[in-house]
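Next up is one chain by itself, shown in structure tokens, the form predicted alone.
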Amino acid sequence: MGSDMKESKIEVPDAPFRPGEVSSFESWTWEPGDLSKPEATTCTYDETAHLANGLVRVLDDKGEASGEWDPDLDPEVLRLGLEHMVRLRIFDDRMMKMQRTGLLSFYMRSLGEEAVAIAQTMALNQDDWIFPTYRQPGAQFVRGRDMVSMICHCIGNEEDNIKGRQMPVHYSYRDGRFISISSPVGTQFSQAVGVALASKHKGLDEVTITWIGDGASAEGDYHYALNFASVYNAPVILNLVNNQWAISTHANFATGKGNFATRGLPYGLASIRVDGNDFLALYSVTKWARERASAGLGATHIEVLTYRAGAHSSSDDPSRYRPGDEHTKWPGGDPVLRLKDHLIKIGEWSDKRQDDLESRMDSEVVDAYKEAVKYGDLANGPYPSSDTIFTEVYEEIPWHLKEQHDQMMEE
């Protein structure tokens, strides 16, 4: 080689903060009167460019509401969304204390993004779709599943709907049509856009929601899932959620340089960020995205800007990499307190009622685990039949898995 040639170096991404460093992010500069909302039922794709470089607020830092994307909901709605978001907290928490004290196996908490799922799936119509990811468990408690299944799931006893076949936390809903999650992630995006596209060639007025993380987003399915809701026109609504950090790496890894939100726009999707812990603005662009998509004109493309103020799961230690308290200094505040704050303000909540929520979810959760372990524990058992590997798989078993299940029952 010659010696006039430059050394070339390849750019490899780093987090802004590492353990033992001091997190600062700046304030944000936009306000939630800065966007304009468009037409859900003729806006194309490019009037949404201003949306997806933006960021739509409907709270700001005072916990007010205004401009053009406030939903301008009932405070019957709002309070429903903060005891779905408690419930939510609550629950997470002691499932993990279950998990610390050997009373369950794995479990990963959605602390700092409860707002995401449940103001969403509010927004949505009872039979639309759910492809979830595993920080998306709050749109059961929306679709009214019983808390004491989703522990039996969790400890994997005979009453797991799943019987086995899932890891904790792995849910499936059927009467909410939840779909189980998949733990490699990014797979929910096409399989999402798929039974959009199968709702829209039964002429059925269904929608179809789902999420995966940044990280999963620099996989293949998400670039697959975004081509096919394109051409196609599948009404679903695909949601990156922008946490920050994957399991142990920055959004910095997957993002490239702009931001996620972006990346729908060159393939013909109306794109928007939005703030992922404003109860009322993801309420607002999910119902606007989901008209849209009823009135023909496709897929939406949403980035939610949020902060995983947990470790990834309860195997995780992000003290690893990442400053231990660099959730309190997220810009976008907590999602619980910022609706509470909010209804305080406009009248229609207090402190006080807020401790009684808390105690009395706190009171449902302990004692929907009682009913639970009823059904069975994690050390003790029973557990779902060992026939049951075999069934609910094939309409008929195929001929060689029949030989097994018969030698498994001999033996």
Second form
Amino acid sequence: MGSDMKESKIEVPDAPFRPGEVSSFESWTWEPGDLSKPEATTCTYDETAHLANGLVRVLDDKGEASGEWDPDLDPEVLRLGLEHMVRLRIFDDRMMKMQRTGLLSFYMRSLGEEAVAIAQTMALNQDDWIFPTYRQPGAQFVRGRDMVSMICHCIGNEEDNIKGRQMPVHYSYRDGRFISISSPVGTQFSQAVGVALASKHKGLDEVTITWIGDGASAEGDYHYALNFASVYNAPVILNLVNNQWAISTHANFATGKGNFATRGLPYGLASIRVDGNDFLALYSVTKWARERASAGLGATHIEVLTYRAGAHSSSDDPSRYRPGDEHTKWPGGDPVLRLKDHLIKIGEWSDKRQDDLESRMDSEVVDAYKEAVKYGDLANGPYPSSDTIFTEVYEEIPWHLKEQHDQMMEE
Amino acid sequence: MGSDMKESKIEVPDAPFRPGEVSSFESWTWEPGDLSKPEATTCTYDETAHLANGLVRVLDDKGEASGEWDPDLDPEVLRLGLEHMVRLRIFDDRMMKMQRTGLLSFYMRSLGEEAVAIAQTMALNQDDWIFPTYRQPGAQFVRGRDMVSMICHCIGNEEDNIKGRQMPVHYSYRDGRFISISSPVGTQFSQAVGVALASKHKGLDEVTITWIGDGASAEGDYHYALNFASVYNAPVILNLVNNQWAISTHANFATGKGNFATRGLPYGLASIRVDGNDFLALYSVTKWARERASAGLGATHIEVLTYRAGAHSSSDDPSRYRPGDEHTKWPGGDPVLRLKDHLIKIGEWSDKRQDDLESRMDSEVVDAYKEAVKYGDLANGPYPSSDTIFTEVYEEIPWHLKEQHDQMMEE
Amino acid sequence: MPNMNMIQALNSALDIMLDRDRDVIIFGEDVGYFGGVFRTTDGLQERHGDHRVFDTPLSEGGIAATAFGMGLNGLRPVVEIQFADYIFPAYDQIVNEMAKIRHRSGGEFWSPVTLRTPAGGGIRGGHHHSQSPESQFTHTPGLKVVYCSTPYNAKGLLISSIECNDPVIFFEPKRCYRGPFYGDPHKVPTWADHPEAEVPEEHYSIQLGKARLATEGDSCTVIAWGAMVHVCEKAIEESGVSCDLIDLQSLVPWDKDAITKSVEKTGRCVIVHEAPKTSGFGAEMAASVQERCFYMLESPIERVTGWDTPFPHTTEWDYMPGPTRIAAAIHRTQED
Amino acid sequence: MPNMNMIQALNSALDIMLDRDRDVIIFGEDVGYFGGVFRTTDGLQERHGDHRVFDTPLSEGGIAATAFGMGLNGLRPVVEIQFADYIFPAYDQIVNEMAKIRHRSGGEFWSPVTLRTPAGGGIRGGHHHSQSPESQFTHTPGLKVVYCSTPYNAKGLLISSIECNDPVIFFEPKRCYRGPFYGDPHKVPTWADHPEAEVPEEHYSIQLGKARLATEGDSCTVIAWGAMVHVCEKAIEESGVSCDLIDLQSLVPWDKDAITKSVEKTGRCVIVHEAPKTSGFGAEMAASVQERCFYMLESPIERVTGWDTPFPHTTEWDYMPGPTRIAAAIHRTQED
Ligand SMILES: Cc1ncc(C[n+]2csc(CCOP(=O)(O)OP(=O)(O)O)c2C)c(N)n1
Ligand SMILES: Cc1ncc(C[n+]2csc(CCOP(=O)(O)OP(=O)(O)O)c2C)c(N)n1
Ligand SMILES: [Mg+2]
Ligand SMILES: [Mg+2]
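Take the protein just shown as the form predicted alone and give its structure as the form predicted in complex with the partner chain.
Whole complex next, starting from this chain.
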């Protein structure tokens, strides 16, 4: 058995650093102010090539904002952004604790990536559509979702608005135009183009935003999204969140010898790489993409460069496949600290106010979870009624589901 | 019912020219000699950007060869190429006639694209793998397949090597390392990467060549192929044959606002656009890609720019969706005439020899089809035995297929 | 009432729905300018504009995903998959996404997509232009599965499918686009003069989930759908046995009452489909019939189906169930 | 003989095949450096090199296509689809390509790929980490479909699958990776001391197409596969009825002789699976059993299955067939 015995020449990439090695990110040479900002509503896609080959940053390491991409935001907006990020981080911590005690089955944090959904959603209009992955729950805070209801979903109790049907973190929040999260990765990316086209068919100035992971970008849906968005000139913002890892698989396995950011260009899409830990840059780039879409210039493809600082999920142990401190080496730093430092720098914040914010968020989260568990949790129930197995499979319950429902009740 | 009545803003591209309009291709400004030829075995993928943004041509409109890409071929090789192209064209004509009289159910010509598979296969080694679509049957002539056996397949007779199982033109020719053609478009593109990697695992210097249509490039398989080829540095030549049309759908629906040729670059693949009606350019580019693969530099992505001069298939009537004479306006001209003119220009051919060649090919085809129909044809049989329905579904016939076979025989 | 073939009837349904509901949008490969490779959308782009009826990239996954997204945001997309054999690149979007969205979002989101697709053999399509993959969709809760068989039910079922707020996979027996087809490739009638080709010009609908009793009889229940309905009609005639012929029309949900009532009467049952036997929808029918009518059954439920092999090109008439095989099965149910 | 859990048994099979056959190559999402999210390929990259065992892009379609191509060119790829729920992006490559290549090429080409995938519920996986899509593969001629249930048969069946020259879809009941699971989420034993966890270190194989008689009895034939085998064992015990419990192991081809022999003996039959009822593989089993054993059947064949709904998260124990439901069905077959 087996081929004759020439040596195999199969070549397989590896992560740059594995446990026991020292991570360093020397290719990061980008600085704020590097890149010009083309006019959103008139520039052609190839006039964005420098943005895809570079990295849009606004905040430098000292918390100073600079360059054409500085969105010049009201400090009130920045403080709100900071609040949501802190809220999310504390929320995530609490959920992880609850997961460990069995009150929920599973959890996924946004650690290190809090700015992504929060800054980007804040840059949009209220009636724009959000089509997230499990790494963008933060958008819900921006859209005003009640935290209790989010927790009720995660702990799968009676009040879970999706009735315990999906795993935790698979939020659906119609009032916030935040579309139901699905586990199969990538699918939302191509679907979002359809959502955007429907807005266009209705003649409305609505934009759809969606995200895909570095890993998931290898699915066919990524290609469908870019192609359909370009062909039909869809008002959609297509974000590829390159957080370096897809569980244990490094982004090397998704880029090959190439890169992500420029992939939009040959589809005729404006393409940008942005520092995903820089609240201001994210906000600015997203606003730009929204303006562009709204002006009828179609989709923007954005590589959001960041680092998944936490484990992939509560089931994961990243110390098996990467240096434990790799996230501390990430040149983008911590998005929360960077925004905080900037606010302090411009005299609009202080360590004291930060402490106050954190304890306020702490109590908010504690109050919320205490209320939520009143309606039950995964360890102890009460759960959504078993009837809910049979409802909403179809608009109306067909005979065979009625029959099966009755059978379940009998047995 | 229906959304409120704002006007729909859905935008849909169209073909540049529809029946009743006059086609013109003014964007063709490329000339032979335009483009430098980087060293195949050392250049990086981004050193090919000019090749993807330009068009590699060797033959000008007067039949003169020039530029760095001139492969300097022995006239014997050119004459053989010409012979195969003429053979294929006459073969195609005959098959179309036979299709009209019902001897076969369906047919697809390579008209206008004869150079593609023939020049490219001639540029490869004998033991390189060929993974074609239905538009590259010409490769079989290069690999020495007996024409009678090809016809026997098309007319689905007793001698059809694939036993009447697939439609005509779905050749399989293992001896020529020409892998079985499948109807679902695009699938071979990603599979070819696996074929190439297997050669690599065996430590052999074999390259795999494959093709995909402009239309089919919108399938997920296109993305899989580029990604996997890049990640594992596969020795594969990935050709996207842009013949302008996917049945009635113009390539505009596959490029959107972008283009094909440069799509390889962000994957880190050497990328080239080549005049697909220029035998010399095709040969040269393919040889270059082969060298590169063989030197361990991985895949090359090639947009082969050509025009589907005939109907999509025997079931199609292109006059319903494009100007009937559009192919005569194609700036790439007729690949057969261009090679013939070149040979005459360099004093290695004459109209007389062309006439002789054509009548020789005519008789070859007539002789072949006369022999083939001796073994039956679709209108009259004999067909492959009905037993063949049950064989080779699995390596060994399982009990349920034996049972069904017996049942069929009884009934 | 005008006589229409199945293509015309489908075209009429689409035309009416485009007129009635601005949210209806039609797209797919070659369906726009050209009017579809089977001409089903002929004239619709001209009549309704290219923002309502348009071509797409050659990407079934992308088509399904785009339709899904449009459906989430209030439209009612009706898309064509050019051949049912090519629905598989969209399979993930259909079974993991479309089918589950309403349930998974606690009813917050739904997407009323209709996926039309020509299915089945008999056109010398070989492996990949002949498959009839209905059973591969019937296993997925959340999808409705419809298979029309005549111009009349094609139009009425398609209208119901489009109006339905659940995703529907709508199979069209391409062999019957231009005539009913009785299993003899040498005698292929058109729909002219066929009573089921009398098709009202106007809007009408046929309730999803309801079967059609195509012929009535006492001694055997024959269940079929798509092109096989007509082949069964012929087979019943040839068999000389008095049969109920149930044209299922909807596979999910299927018409339990029609079937149990008939089998309780006849005590015998033959199920016919083109798709391979193993795990074809005939398996579900047989399993369900014996569950529900066990004590009334006089003989084993027979399945007459395509063989468990890929669909062949030259020998397709040995593959597709024909009147002889079906009649033999009907006869077998009568022995006992 | 060492005691192994199912992960260890599968790992041992892969390790042995990597040693014996240089053409065996293993890849999939996270299977390389990390050793797989369920740890099934743990240590294999280190032992056999990253050219034999490696990670892939997150692309099931690309994985299947690459494996298919490697198989065409003489290799014997064994790939992992991280969860069976995620096999659908590869469905086209599997059902239209892998399954048909040998037949469509007149035997000139074939591709002996093994696709391993963890399937089934019971781990709080909700909609998309719990599905058991075996029946969606059993309808496609050209594929073999295997579903293991114990460490012993996991290893033997996996070795046979890898050695088989046809493509094999190999389902692993993830609920049983670390213990047999008898349907009570609160009492979850490990494989320690289980006789089927005595697994030889060395190479052995279990013939594809053969069922395993898990328990022997006279009054009812219970057919199951995957995790449900153990739940049925418990249910049979609880029912007090003497049953043959047939662990199908191979779904295509399935073991006709084992089943007909048993049903001819018992005259009663219960089929159990996790997947939804409609068009689950239980339908094929029921249809076939009544075809072959009609005159021996004393009562309707029962199916105990998942409901025709997506797989739920919090209420999964109301969804998955448990001993009580199965025992009730066994009892129903005993009345008549
Ligand atoms: C289609 C599909 N395949 C596999 C998985 C299992 N899975 C869940 S998340 C994940 C990694 C995703 O990585 P990435 O896309 O980079 O997103 P990130 O987790 O980094 O945000 C995998 C493989 C899945 N959910 N869906
Ligand atoms: C997956 C799939 N979808 C649809 C079809 C039907 N079909 C056959 S050829 C074709 C057009 C292909 O166009 P292109 O890829 O440009 O190749 P060309 O015919 O121009 O060589 C279509 C839509 C198919 N064969 N496979
Ligand atoms: Mg990632
Ligand atoms: Mg084309």
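Note that the coordinates shown come from a computational prediction; the quantities given were computed from them, not determined experimentally. Positions refer to the first chain, counted from 1. For clarity, a rigid core is taken as the largest C-alpha set superposing within 1.5 Å between two forms.
Visitor: Answer yes if the Cα of Pro398 shifts by 2 angstroms or more between these two forms on a rigid-core superposition, and no otherwise.
Guide: The answer is yes; the displacement is at least 2 Å.
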